[in-house]
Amino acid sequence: MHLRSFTALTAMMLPVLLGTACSNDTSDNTSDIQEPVNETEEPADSLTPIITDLYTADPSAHVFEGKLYLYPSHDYESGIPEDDLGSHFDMKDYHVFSMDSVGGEITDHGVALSVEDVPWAERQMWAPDAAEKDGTYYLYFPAKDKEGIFHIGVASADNPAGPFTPRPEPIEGSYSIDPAVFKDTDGSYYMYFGGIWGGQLQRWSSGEYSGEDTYPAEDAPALSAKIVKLSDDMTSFAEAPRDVDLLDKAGNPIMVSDNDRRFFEAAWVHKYNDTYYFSYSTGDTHNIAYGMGDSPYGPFTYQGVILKPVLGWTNHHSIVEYNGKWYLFFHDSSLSGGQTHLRSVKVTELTYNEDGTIHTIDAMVKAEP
């Protein structure tokens, strides 16, 4: 995050910070949660974390083999001080979870992939996603290489729980963070990716990596998420990544200065009634927003907010249909008492209006009917 975000962040988090003890545990514990900080009370009707034996975030949900599978990132207390680049989010492995029903028992299938298994990666295994094709399961993940540059890797397994075997190099032409893979009804697969600030998208403005941040002017179109069609082998790009066009209802690009609506990170695409929904995080304004379009490439017309800000700085989600209902998976920091880098996954039902727009959810209170 940029320093300018701290004013908004402080206003949002001050009640939490005043009433919450900070953890000083710097142990390298990647499997068990330390005693959560419970001094911050949740609203009585708020949602409950569905995974409580370790900290999880950025949940990508998919239906494989008739079950719901979750592919989250795995938070832990690294002891790294918080900074604008998210260095304190120093995740190093992934667990896969499954459930037969929403609200039912959740199975932790253990470590599916570790940074130590990935030859090209050094640190920060951030938000992943998964896909299936012809009986093979693919885990897509961002990580920083030995030079500190984010790329996107891919690993495969013969079952959705893994463990996954990574390819020795990242996907050629990949960069930045938050890969999300969408399978269209015609059998085509597309990857959406990108994140600004710590996600480094702004360092690829020229088409090649630069060690300096380069942002458009405040009155210019905002940086876009990227979309790329995947090759048949699911491990390479079939084309060069292109911008995801996000427009207002007048057909104009969302501008840099429009923090309430512009793309920041956490792209996700789903399809409902032949319409494509592009949803994403607005970052320093903490919304999950969305647009609607007629093609996986867009353009997507901004419609509104799916999920209002949650406890903690980040907001990251996925949307999936299961047994005839639609669900929003997301995270907040309630289990850790508001520590922004120790998050927990939650889920709530998602509903649509007759015109296809989505009801707004306020997870700090309840899901609006």
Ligand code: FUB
The other form holds:
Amino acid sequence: MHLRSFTALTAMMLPVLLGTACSNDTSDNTSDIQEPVNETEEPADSLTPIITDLYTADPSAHVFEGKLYLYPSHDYESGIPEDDLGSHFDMKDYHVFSMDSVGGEITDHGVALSVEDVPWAERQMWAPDAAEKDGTYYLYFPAKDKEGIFHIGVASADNPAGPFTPRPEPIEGSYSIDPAVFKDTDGSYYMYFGGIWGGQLQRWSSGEYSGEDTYPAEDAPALSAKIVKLSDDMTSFAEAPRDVDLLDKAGNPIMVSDNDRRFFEAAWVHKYNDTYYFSYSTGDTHNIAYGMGDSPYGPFTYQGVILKPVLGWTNHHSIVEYNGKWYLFFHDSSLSGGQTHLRSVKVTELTYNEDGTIHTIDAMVKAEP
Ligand code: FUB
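Given the form predicted on its own, state the structure of the form predicted in complex with the ligand.
Below is the entire complex, every chain and molecule, led by the chain shown above.
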């Protein structure tokens, strides 16, 4: 991920502070947000943050035990200056949130995992995800190790809210960022991962880590997200990670130069009517785009945009079905007045066309007066 401010949009708008009430069930949840930011007379868009006492981003939503659980990044102001490596995304812990209904009260279950409790990790706990198997809950998270290299760790708990106990080492063979774990209808679990630029995917082109960025040529196929089947123990890879192939409708790979469509970060997979949907952020063009395919491994054929750019540089989402409706969870920087590293989770309904394609959502649309 990248850090340049999304200046045009930032200049256009400042936020509203109109969130759903958020209750805490632990005592360690002091608010990170000291001053409400409400400097405009009209809403920046028709959707408002659903968590307003912490900055939260990269929301991974799952239904566990009949409730909707959210596993987001926990943004805060660490004072680290902005750079092209994403150093100011310096997150140090995760909170878990739950709700009984979309639009209803949200419970903050407090700190579920801290970087100081992860022996191998040093900093930058970026976008996490969670999965359940046989009554055990697993939290998957990227972090930089003591050499500044991103890997993916796993922690477990006996309930979806944690606290989670981390494994002492990252998952063997893991690298880069943004793990997203998909449970297929046959009971198999797959992890999708990867992110370019600050997410370091381009440093693994040879299969080994290199301190140098190596990008394919502009007229070559773009770097791909990775997919790997998880072992039965949910804490290791069952195979070597493979490329997630993303093709255009003629069957050709999406190329490096195709910034509007190529994969950048924030992979997510869901299944609807027996079709697999691979969605992701296009990074410097700020869309959540998607492809459809017949297998969790792909290939996926590019279809279009699910979510247009939001306020802030990053765009990151998850898609979940809950009580018969489909929802898109995402984030923007409205609550912080456009600060790209201080984001807030939002949610909106996602709908399908008859052919299975997804209606494009523009969360920047202004509310009716
Ligand atoms: O939250 C840190 C990073 O920002 C995530 O890992 C990326 O997907 C982007 O949202």
